[in-house]
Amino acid sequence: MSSQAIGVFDSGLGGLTAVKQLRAIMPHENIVYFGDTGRVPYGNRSAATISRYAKQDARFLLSHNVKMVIAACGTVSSTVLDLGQVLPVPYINVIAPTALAAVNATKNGRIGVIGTRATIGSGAYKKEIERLDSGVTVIQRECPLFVPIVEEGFISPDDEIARLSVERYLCYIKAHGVDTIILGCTHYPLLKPVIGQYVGADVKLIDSGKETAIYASKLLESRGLLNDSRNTGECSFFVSDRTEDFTSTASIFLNSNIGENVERVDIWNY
């Protein structure tokens, strides 16, 4: 057992979905989480910078000690493969263990992927499925507006932005007549009310956050490195960029409030 704490990095505020996530499934374990919010997002840079950024990211947790590193950005997931190579600790990303949901989950073998450019570029969730299953069809579409709708809070179904963004992305999905759709960015959880009401109930959503944190419960468990103590684990957050920006917005995220427990750091020391 292992009392250290869990990794967690993302290009911003998406991977709080998959933090949001640990703590209901694994509310015993302490939990690092960066948010490099100083240079996002990371779905628009070339391979080569989102790579140096996802490493430095990396080391700034396991300067923290952590036990295992999660990279909760599709966008990291999907571009830097050799990320696990060079870590001490397990490392996970959300590629595999939501690729996996998804074969599991699709009744007519039509499977759609949303993401940023860069998942999307990447072809990693339509390669990792069809490596799964080769009878899978897989139909991709990039919504480089989502991060910025979700972190300016425009999230309701009522919320024309949101609604309007959701069917013009997502029109050619549907149009395919998938059963089973890739949320491929850790905010788009947030756009599943949206997301949900446009494509019809029938429509299976796979959160790549919810998905990530089953797997590393699991792994840790494996490797008998659960956190046995009976309290509630501690969060520390640290950003990039203003905390004050930060602070304001976790709490859409995570349904509460994360106080005054954010601190700063000069992520290029790293």
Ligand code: DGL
Contents of the next structure:
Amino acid sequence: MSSQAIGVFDSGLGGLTAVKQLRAIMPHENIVYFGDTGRVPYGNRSAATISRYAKQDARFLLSHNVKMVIAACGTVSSTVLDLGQVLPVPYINVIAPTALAAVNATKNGRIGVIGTRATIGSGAYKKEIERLDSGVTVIQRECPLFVPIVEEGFISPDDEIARLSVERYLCYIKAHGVDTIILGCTHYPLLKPVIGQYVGADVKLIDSGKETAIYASKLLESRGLLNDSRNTGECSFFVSDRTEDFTSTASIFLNSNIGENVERVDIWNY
Ligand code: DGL
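In place of the form predicted on its own, output the structure of the form predicted in complex with D-glutamic acid.
Below, the chain from earlier opens the complete complex, with every other chain and molecule after it.
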């Protein structure tokens, strides 16, 4: 049993969608969250830059004595493949649990994957799905406009910008008759109502934050690392740029108010 915190990092605040799921599934766990708001977005950067940033982010979390590191970021998860080997604590990313959930969910063997340019370019989800089941067809699509659209708060199914963007990016995937779509980026769960409306209620939308939170809880349990406290866990939030506006932006992703509990860190020191 361990009261040490779970460390979660993301390129920015989008990873709070995963924190929301972790808190729902493991309410007694303490969480340290780092959002690299000073260097976001990662999704259009080279693999070498993303790797350098991700290692600094993970080192920052280790300085808080975390018992596990979770990369909530789809971009980091798909492009930084050696992170687990350089960390002294269990490391998980979103690819394996999300791909497994999609393979288990599909009935017609056609899975769509959407993510940032780096995520789709890496082919990480496609490779993992095909490793799990070589009979599945994977149709991928990068959706670079979705991140700014969510950050602007254009997430209602009535919002014309959101609707048109979803239609523009997903028409290719829809035309291929997928019955399951992986939302392979931290921000995309917020577009679920718009995406669901466009692709139809029969298409299953797989949330990478949720699947990863379920996987994290099983892994911690199997290693005897869950927190046995009955108190609600504490969350500490750190960012690499201005802390003003954090609460309002964070509340979009967490869907709850987290007060002013945020600190700025100089991530270049890690
Ligand atoms: N967090 C990133 C992801 O999940 C999206 C934002 C970015 O491009 O950095 O891929």
